[in-house]
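Next up is one chain by itself, shown in C-alpha cells, the form predicted on its own.
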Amino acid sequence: MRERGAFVLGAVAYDPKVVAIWDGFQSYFERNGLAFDYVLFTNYERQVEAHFAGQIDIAWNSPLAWLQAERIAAALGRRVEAVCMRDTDRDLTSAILVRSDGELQKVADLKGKRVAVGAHDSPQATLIPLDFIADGGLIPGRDFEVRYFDLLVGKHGDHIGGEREAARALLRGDVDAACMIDSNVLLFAQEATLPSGSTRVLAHTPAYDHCNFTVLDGAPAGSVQRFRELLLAMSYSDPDVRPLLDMEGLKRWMPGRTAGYGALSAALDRFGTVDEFVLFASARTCA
C-alpha cells in the first residue's frame, strides 16, 4: 500500500492525447488546491487490479471496467462508487447498420448472416449489440457469424479503430451488418468512411451509460469530495478549461450514476466474463 500524498488517478492510455488531457487536469486541480497526480495503464484490467491493490485512489473507468470493479468489490465485501461522469456518457445507443441496397429489414433477418463488431471487449460495438441481438432470439456464433475487429484489446473500445474497420467491411460487402456506437455512425458519415446514402440503421440497442470516475471504500473522503466539486465546477466558458473538455469529449461533468449499466451487465451475465465470452464466441464460430 502506498503512502498518502497526492490524490492519484488511474487512466488508460488509449490515445496519445491522454497525456495532454491529464497534464491539463493536473494543473487545474493544483491551481485549485488539490494535490493531484495520475498513472497511465495500457489496459483496464491492469488498472482495476492496481485500484484494488491500493496503488491509485480513483480510476477513470470504461463501463466494462466499472462492472469489473463493482463485481470484484461485491465478492470482497467492499463498496464502490461512481463519482462523476461526462454529459456525453449518459443515454447512449448503438446501431446495427446494413447497406441501403440490401434486403435486411429486421433483426431476425440476420439469421445466417455475417455481422461485424469491434473488439471482443468493446461494450458499445460488441457486447451490448450482440446481447441485444441474442434477446431477439439469435445467438452469436450459432445463428449468425460474428466478425471481430480486435484492435487494441484491453482498452474496451475506447478507440474507434475496430468500429471503423467494421464499417469498411460492411461497405466492401464482406459482412451483412456492422455494429457501432451512434456517435461513430455520424463521424464515419462526416469523414466519408460511410458515404451518404450507403447504409441505413436496421435497429438501435437500448440506451446505456459509458465511463465514470470510480472510487473504492477507503479512498480519502476529503480528496474525493474536493475532486468531485472541482469537476462539477468546470465551465465550458472558461478558456483555460474548454480545451481539456473538448479533448475529453464533453461540455460539462455530471454526478455519477449506475442505473445505465444494465444492458452491459446483462451481456456479461449472458456471456460470462470477457475471457469466457471470447472462448464462448470462438467455440460457437468454429462449431
The other form holds:
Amino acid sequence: MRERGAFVLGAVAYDPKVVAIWDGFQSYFERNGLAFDYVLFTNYERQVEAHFAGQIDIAWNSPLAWLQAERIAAALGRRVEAVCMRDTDRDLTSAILVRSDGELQKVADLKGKRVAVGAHDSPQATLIPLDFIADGGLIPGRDFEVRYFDLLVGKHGDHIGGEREAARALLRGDVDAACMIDSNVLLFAQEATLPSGSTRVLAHTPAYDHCNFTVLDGAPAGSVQRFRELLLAMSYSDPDVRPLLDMEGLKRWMPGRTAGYGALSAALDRFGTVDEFVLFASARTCA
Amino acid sequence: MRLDLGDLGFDEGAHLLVKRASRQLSLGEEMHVTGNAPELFTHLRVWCRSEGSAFRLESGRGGDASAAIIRSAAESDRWAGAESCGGARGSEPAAVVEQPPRTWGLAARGATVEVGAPEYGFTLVDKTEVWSAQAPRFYAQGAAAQWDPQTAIPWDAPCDVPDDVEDAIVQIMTYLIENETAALMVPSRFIAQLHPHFREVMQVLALQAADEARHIEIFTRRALLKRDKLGLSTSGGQASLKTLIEEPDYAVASFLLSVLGEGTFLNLLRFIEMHASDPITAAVARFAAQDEARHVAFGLAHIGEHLERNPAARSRLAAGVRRRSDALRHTAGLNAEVFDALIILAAGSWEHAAIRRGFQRVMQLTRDMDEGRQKRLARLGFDQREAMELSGLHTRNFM
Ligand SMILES: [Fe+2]
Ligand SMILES: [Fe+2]
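Here we have the form predicted on its own; I need the corresponding form predicted together with the partner chain.
Below: every chain and molecule of the assembly, starting with the one above.
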C-alpha cells in the first residue's frame, strides 16, 4: 500500500506514453526522498475541478487549464502559482499557413476565406491564432469561415492529429489557410506532409508560453518546494533522468513564469471560451 | 561565427549544417545564421528550441535577416559519460576486456556507448571462460571453407550398393543426422547467452552451427538417395545427446562436444569415407570431416587457453565427463543397429570372411577413437592416467 502522505500530481492522458513518463518521474522522486503519486484524467476540465476539490496537490496544466484555474481561483478569492515549466514551453509561436501559389499576402486578405484551425479548445492551433486575426480586424465566423479539425475536445490541442488534418486540407484546397504551432510547421515539412515550397507563412502570432505545473494556495509547501528543486536539479547529463527528459520533450526544467499567457488570456476574453466552465466550476467548488 | 545556408531548407537537411557548425562553437559563443530557404527562420527557431539552443532573430544590414544561435550543452551532456567498449580489432591484445558490462549490450566492440543503455541478460561475460585469441583466425578459416552441398557432393555419381549394405548406410546416416542436430544446438544455445563483445567467438559458433546445418542436409540427402524411409533412433543414443544439450557450463559443454565428441566423430567420418563402397557416401563423410576438424581445433584452442588462464578448471572439466558417464550408466550408449551397420559397411558384403574383416575394422576404429581422445586430452595437459580414464568414460554413443 502507498503511504497516504504522498504528493499527488494530476496529468491528462493525451497519449499512452503518459503512463511511462509519470512512472519514470515517480521513481525519480521516490529515489530522492519525495513520496509521489499521480492521477490521470481524460480531460483538463476534470483535472482543474479535481484540483479545486483537493484531490490532487499539483496539476500538469495546459496553458488553457492554467488560465481556467487562475480564473476560478480569482472568483473564489484563492491564489494559483506556476511552479515549473519545460524549456520547450517558452516562446512558442503559431503560424498561419497559405498555399505558396495563392494570392493571399497579409492577414486582411483572409476576409471571406476558409481558415482551418485545430480543436475548439486548442490554444496554439485555434484560440491564439483566431484572436490574432481578430486583432487585425477580422471577426471569426463573421468576416471569415472557421473550419475546426479535431474532435478530441478536452485535451486542449495536445493531440497533434487535428493540425495535420488541417495542413492536408490546405494542400487539397479545401481551406485557404491553416493555423498551427510553429513546431508542426517544421515537423510537417520534415515528414513531407507539407512538401517543400507548397506553402508559406502568411503571419506569425507573437510568442507565448505553454504548459506549467500549477499549485493552489494551501498546497503542502515543503513538498512543492522539494518538487521544484528536484525538477530543476534534473540534468541532461544524468543518464538516469535523460530518458525521462527525452520522453517529456525538454532539455531542462525552468522556473514557472506567467508573463507568456497574455495572448491566450486575451483570446479567452474575446471569445468567452471558458466563461461558462469557470462560472459553473466556481459554483460547484463553493457548494 | 557565420553560417550561410543558402537556399538549403530544414525540409532538405539544413539541420546537418547547423549541427556541424555549432560543434565548432565554444559554449556561450554566438553563431549568425543566414539563408533564404522558405520559412528558414521558423524552422530554425523550432529546431533550436527542441535542441535546447538559444535563438534570436536579428535584422541584418541590407535587409537580409539572420538569426543568432547559441549552442546548447545537451549534445555534449548526452555523451559526457559515454565509454569506449573495447577495441574493434580482435587481434589486438587490449581489444577484448575481461568482463564487459552487460550495459554495453549489442554495441559493436570498439563503439562509444551512451551511458544508460539497458542491461542485457547475457550469462557468458567472462573472458577467461569464453575467449580464445585464435577465434579471429578460426572465423576467417571457417568463413573461407564454406561449401555448397549441391555442388560439393557428386550427387549424380554411380551408386551401385547392394541392398543390405544400402540399409546399413541409411542406418548410419540416420544416426549421423541425430548427432549433427545436437552439434548444431549446443553452439546455438551458447551464442544466445554469450556477450557479443566476444564477437569472433560468436561468429565462430555461428559458422559452426551453419556447418552442422549442411551436414544434416547432406546426410539426409544421402539417406534418401535410394530409400523413402530413415532408420532407427534409440532411446540410449538420445539419452546421451540430451546430457550434452543440457550441459549448462559453456567450457564443459565445449569440452564434451568439440574435444571429445567431435574428436571421436573425426575417426568415425574418416572410417566411413575409407570403407564406403559408393563415392557419394565417401564424399558426404569427407566434407563433414573437413568441417569437424576445424570444430575440434577450435575446441582445443579455446579449452587450452581457458586452462592456461584458469588451471583450476581442469577438475571441473573432468568432473563434467564423470557426471555425464554416471548419468548414462544405465543406458545402452551406442545404438546396436549403428554398430552392426558400421560392420556391414566395412565388410561390404555378407560373406563370412568379409564380416570378420568388417568386425575387426570396427574394433580397430574404437581403439583409434580412444587413442585420438587420449592424445587430445594429453595436449590439454591431462596426465596419462587421467587421459585414459576420461577417454574410457566418454559416451559409447561417440558424440
Ligand atoms: Fe557436424
Ligand atoms: Fe561439428
